[in-house]
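This document opens with one chain alone, in structure tokens, the form predicted alone.
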Amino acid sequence: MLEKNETRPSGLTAGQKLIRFTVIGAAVLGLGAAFGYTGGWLAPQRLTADRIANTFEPGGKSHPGFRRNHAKGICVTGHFESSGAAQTLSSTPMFSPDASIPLVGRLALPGPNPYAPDSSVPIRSFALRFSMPDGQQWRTAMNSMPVFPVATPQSFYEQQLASAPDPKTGKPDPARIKAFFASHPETAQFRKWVKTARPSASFATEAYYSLNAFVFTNNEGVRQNVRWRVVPLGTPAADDATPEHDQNYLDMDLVQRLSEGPLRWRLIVTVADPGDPSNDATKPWPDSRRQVEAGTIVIEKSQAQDHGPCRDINFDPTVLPQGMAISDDPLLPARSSVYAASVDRRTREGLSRPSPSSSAASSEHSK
């Protein structure tokens, strides 16, 4: 209630009201324009996460509930045993001496088809989520090739369009793919690798690479550009796949190997020298660069992806703990946004709905 000697503020004049409504209207329009620009509605030709995600739905067809890329996979669980050696590079708690960090992972094939034969591509992938006691996480998504074919999201989008199935034949057009590679000389290292790559008969015998560069910062604030890879430990290379292999032989091989004991990979961090490119995943760093063995990844169990612990995880490589950060590689924010688009689509399609297993392995396996 107003005191007797208190006067009410005078009302707004018509001019003041007009200015206020104009400011509010401009803010609303600006917010709408921002959403429109981000979603690509105001600039249909601008490259967006959804446009890239659409390339994994050739002909507008998708497999509801599955990831848009790397759709065929299997969950794994285990832990990371730190050697303590990488503590000089990063302040992350998981590199502390003798740290043991639980992990959930996923071994998979690239591509949008969850029923693809395992021998259809020579590339395998390994995604991991490390969960630290204080709640921090490190998520990484690696592939079995040492370099990425292209350096930018735009080039990746063009590669996807070039390799999309021709509606008339249902298969990629070799002439279109050839033309793409001819116009993208940065793919030379990848093409050199792929000429000798063969589909392996085991997930367990592959090495997997981060591909992109990241930045590690230690407790003294020293920053280093790094890449990492995981290398199988004590596992001889598997033979190439043969026509006699079942189309789901990778999962069955994994189950068999885990029935005999845990599988292990060494986590090796490569430290860049000044001048090594951090923004171009097509360019490998020289073998002479400093190598730090950070510890051992131990995989103990596997489980079908339709009900396993990896099913709902977005292995976004930009989710990093303290002491780690993304580099200036333009592929990293693009990967993050496209992964988010994939999660959004899967969620709307019914992420929690039981979906057909992409694998012959339908039960939990452990030592």
The other form holds:
Amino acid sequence: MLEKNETRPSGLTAGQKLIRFTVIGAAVLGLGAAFGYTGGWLAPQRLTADRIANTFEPGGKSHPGFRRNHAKGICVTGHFESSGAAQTLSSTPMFSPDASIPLVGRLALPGPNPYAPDSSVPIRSFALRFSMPDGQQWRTAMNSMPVFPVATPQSFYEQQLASAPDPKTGKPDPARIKAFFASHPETAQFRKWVKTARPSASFATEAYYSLNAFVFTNNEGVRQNVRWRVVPLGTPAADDATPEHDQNYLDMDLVQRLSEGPLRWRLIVTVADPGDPSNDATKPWPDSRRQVEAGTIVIEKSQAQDHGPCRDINFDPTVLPQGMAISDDPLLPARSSVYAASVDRRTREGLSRPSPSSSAASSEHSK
Ligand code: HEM
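Any chance you could show the form predicted in complex with ligand HEM after that form predicted alone?
Everything in the complex follows now, all chains and molecules, and the chain you saw is the first one.
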């Protein structure tokens, strides 16, 4: 309360007001510019997560509710049985001797089409989310090829553009793909692999690779660069998938195999030698590197992805427990932000509609 004889401050002078408004205006403009920069509106050529995500919607068309990449897939559940051997590499509770960790996974085909024929691509994928008793998680998304075509998000983007369907033919233009490969010699090892790769007729017979490098830290604080892969255990090779196979051959094969018992993969960690590149997924490490068998992945059940437990999971490979961290591989942060853009789009669009692949495996199968 003002005393009777007190006077109010006389107010700001015109000059002071001008300064105040200028400062407020600058702050608002600065904030807007920061949003604009982050959103890529100020620099249309700058590579953003949304711009990469758009490449999975060729011609501006998408399949609402589905993952923007690896759209056709099936959920699986099971657990991981630790051997204890990887405890020397990472302090994660998952690698404690005799740990048994529940998991939710997803087996899938790369590509944005949830109705793609199983024989359309020679690559299959396996994503896993391990949930530890103390609430920590390890999420990993692996592909069935031992080497990635490109090393950087920019090259990935260029490859996506080069292999997009030509609006005139509806098919990728071989000349553009050839030109991309010619200007990207780092794709050589991948091209060599892809020449002999065949689309397998089973998810169960494939090995799946982390491709990116990560850093493991053990209880003594020793840090080492690693990659990992999962290798099928006791599963004889299956035939190649052919165009004659049913659209949902892979799902039906999985359901059939699980009705006979669980499927198993060995989780093998490869430890880098000093000097092995950790920032370049186009360069596999030599086979002679130390291999540590961390344990066994046991898959017991499958569920259609439109109502299964994997549907809403973002298998972001940067979600890691204590004792694991991302490396300096530039693909990892890019993957994290583009997966988030994909999750944002698909969850905003509503629930995935049942796909042909879903209907083939709409009941749970376990033994
Ligand atoms: C910059 C490079 C990459 C980009 C932009 C990219 C993009 C994407 C996107 C948008 C999704 C869908 C995510 C979702 O909606 O949940 C996805 C899924 C997936 N990606 Fe990548 N990816 C990249 C590199 C890789 C690499 C190197 C691997 C292999 C190790 C990989 C393996 C997978 C797998 C397995 C899935 C399916 C996950 C699931 O089943 O939900 N990706 N990717």
